[in-house]
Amino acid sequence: MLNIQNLSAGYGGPLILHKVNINVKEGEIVTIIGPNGAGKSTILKSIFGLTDIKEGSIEYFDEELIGVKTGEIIKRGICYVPQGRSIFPSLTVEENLQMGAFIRSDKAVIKKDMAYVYEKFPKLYERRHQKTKTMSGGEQQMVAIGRALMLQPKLLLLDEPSIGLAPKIVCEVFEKCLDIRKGGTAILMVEQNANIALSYSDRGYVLELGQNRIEGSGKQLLKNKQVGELYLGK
């Protein structure tokens, strides 16, 4: 699904990533974690059109990205979460979907599509008259996350999905990221919080320093004793 071989990017200056290769499959739940500086996000926002790539292949579906422009990525299936939810505060939670489906026009689909979004996260239903900027922190990650379905990804990007939150709320989103790959999403997350974005996980890469470091299943990577040191705090 989506292929990256030897990715070497940046924002204009030094490069962030040295040849890093990573691979999601249909289907797959894949984590990126690794310290801070680590060029985790740099590969989001690669595959995403918004950084100087001076090396490598980003292929989806055996078709090359590097070169295509944001909206089209957007349109050929792959939808991105940033870090810190960036929402439409003034906006409800039924206005931030419909945002979300800014580039299409079929009226009855947009409305089969919010009532997925709904199914999927049943407390916006209830709240979607709510302005999002009165709701919690949890809440508006699961109106980020939702205004990207809107867009019937095949591939969802999560910046750290999980910052900011509640123990409790942290594993009500790791949930919901299961319940949409169900649905036929695969998701590509950068993950902080490594020990429970691991264990829903398929698979895993470690990045240091803009490089591969480890990769392997969740369960293997969660039982690594280098990994388990180093950034899972045993």
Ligand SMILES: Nc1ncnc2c1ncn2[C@@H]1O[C@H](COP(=O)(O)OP(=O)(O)OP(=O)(O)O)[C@@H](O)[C@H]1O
The other form holds:
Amino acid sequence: MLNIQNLSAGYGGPLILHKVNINVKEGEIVTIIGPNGAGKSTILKSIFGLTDIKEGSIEYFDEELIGVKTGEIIKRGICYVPQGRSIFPSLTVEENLQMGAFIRSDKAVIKKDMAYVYEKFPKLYERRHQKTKTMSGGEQQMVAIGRALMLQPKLLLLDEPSIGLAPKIVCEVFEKCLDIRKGGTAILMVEQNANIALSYSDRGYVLELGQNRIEGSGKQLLKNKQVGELYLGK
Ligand SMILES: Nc1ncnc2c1ncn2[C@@H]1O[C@H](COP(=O)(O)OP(=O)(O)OP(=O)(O)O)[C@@H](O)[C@H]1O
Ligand SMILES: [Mg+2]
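Since the one above is the form predicted alone, can you give the form predicted in complex with this ligand too?
Every component of the complex follows; first up is the chain already shown.
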């Protein structure tokens, strides 16, 4: 569904990504790992139309995404949860979810989407009237993901969904990813918790200095000696 080829991009100054190749098939969970500053977030931002692209292509269902405006990218079924949970702290859970429906006007559809999110996240339903700033880190991350799911995307981009969460909650986030995939949404995520993220992923990519280094199935990468030494603490 998503095919990134030879992507070189940056932010107007020096290039950050150098001929990067990544692909995601329908129904897959794919994880990008790599050191700080490798350009992982830059890949997600590039898909979402937020970088300066010098060369390459980003095909989504065989159509070029480069040059398409972010609003239109969302309409085509890609949603993005940036690094650091950008939720509205003074709004309630439900108000945050409503914000996620910003491209919709049909109230009945919004209600249906909200029911879908509450079904995936029953805890959010229990807390629907709570202001999100008073929630735990794990709960806030669920709000951020829930908000992106309001548009029932075909592809969900998650930037470090487990950052700063206790190990038990990290597992909960990844279990939710499996659940979201069951609903027909593919996931491309960036993660520092490489061990656990790869164990939940169909495939993974190691990125270094803005370039592809190693790729393979989640299992292959977990067994890979180089990946183990550098990223899995083995
Ligand atoms: N908006 C921006 N303008 C200019 N440079 C940027 C911008 N955002 C990121 N960069 C630079 O691009 C490089 C890659 O950053 P990026 O955020 O993609 O890395 P990352 O792999 O996600 O790192 P981390 O693991 O720390 O989140 C860094 O050198 C960073 O300083
Ligand atoms: Mg990042």
